[in-house]
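What follows is a single chain, given as structure tokens, in the form predicted on its own.
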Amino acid sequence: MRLDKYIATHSEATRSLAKMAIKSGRVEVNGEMTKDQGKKIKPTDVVTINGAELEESSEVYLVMYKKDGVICATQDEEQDTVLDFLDGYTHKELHIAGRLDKDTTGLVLITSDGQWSHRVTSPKHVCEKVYLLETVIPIEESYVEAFANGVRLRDEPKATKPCKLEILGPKKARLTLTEGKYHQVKRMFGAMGNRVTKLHRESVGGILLQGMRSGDFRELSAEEVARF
């Protein structure tokens, strides 16, 4: 991570006020002054600040409304990340908890702590996670008691778990899950012939996206962060 990155990671300083610092001579790293705002800080090296040494913050917790066109990846030379938005975030190894496809929007948990992001995918830990969709052809009501009871998808041996459908119009649904299979929500309308032209995730857990536009982040409440 760059210097005054590290800086506004690890202190109230905001990222001019770190390169302020640094400029001014008022930074070490490892006992020895840079003016460096772009070094490259590892995690054994020690940053202090007027000679007060900065301290490690603890486990990260996000949101994200994830964009269309983003993949969720930690790094990617070719293509924009998740992480590369996280601007301040990325003084620990953060990973996805729970990803979408590069085509579907919605909410994204990222994380550093390793057990919570097993909970949140697990699949014996129960975690609703909520869809909204469109399709090519109309939905029909036939659906619902199909996914009610499980639908078998190609190659899998046992059907998916019974899931909550709400027809909210002819090409337009809601869609509860309680697992997280591979392109679950777009191999299930393929098993009943239709396919998803549109998918975006609306919640996790509970925890919503109320509020944030597309692009926006936001650090977990300890409500939210004990729910799984």
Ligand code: URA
Given for the second form:
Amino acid sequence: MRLDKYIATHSEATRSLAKMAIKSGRVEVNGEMTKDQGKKIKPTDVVTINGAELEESSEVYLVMYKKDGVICATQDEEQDTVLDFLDGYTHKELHIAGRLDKDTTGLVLITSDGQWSHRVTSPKHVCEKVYLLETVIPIEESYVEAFANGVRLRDEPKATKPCKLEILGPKKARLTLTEGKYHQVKRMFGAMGNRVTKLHRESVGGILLQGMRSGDFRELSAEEVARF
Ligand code: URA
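May I ask for the structure of the form predicted in complex with the named molecule now, the form predicted on its own having been displayed?
Up next: the whole complex, starting with the chain shown before.
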């Protein structure tokens, strides 16, 4: 990982503060001062700012392949929540960064870091979310342009942001959104007079499930954490 990104990931500093610290000669890598912001840092390298070593973050960052029927809530008396499946992770601040419906499967990010989850979900940050879906009636070519122009959903003051629809089969498509309104995919197809029967999230911000199976979870790499 680049030095400036490494500092931003392993400390409270923002990327620009990290750059300033490097420029002003306050950063050492393995005991040697460097002003190279893009210097590649390996996991074994020791990075210090003002002589203080940066430590591994104590925050938790996980990706889960959510099963059908599990709810995205931190706790529930009756139903299984995604957090119930995180054996060994009892961090009290764990929460979900971008929920999925109970009947939607796929990628869910879970973290203890509130600032990070805010960056994942805030409308101010563009973060692509990719969905695979199936519908009850055929998907028409006209949806592609309608979705690219934005669709007006009931009770929403503004149209949805432009998004990309790839038709994969008569009733199958991939949709890439850059926002996350409530039930957005289902409501967009509803606005076209169609209905989503199956929904799966493939990726968020370029993070993928990478061979994971339904119900699996894994820790994000430092590089994946630093993407947001
Ligand atoms: N859009 C939906 O309609 N449901 C989800 O679970 C995610 C996006």
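As the structure is a computational prediction, the values presented were derived from the model and not from experiment. Take the two forms, superpose them, and find the largest set of C-alpha atoms that agree within 1.5 Å; that set is the rigid core. Numbering follows the first chain given and starts at 1.
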### Query
Rigid core fitted, is the C-alpha displacement of H183 between these two forms 2 Å or more?
no
### Query
So, does A173 move by 2 Å or more at the CA between these two forms, with the core held fixed?
no
### Task
Please check if I22 moves between these two forms, taking a CA shift of 2 Å or more relative to the superposed core as movement.
yes
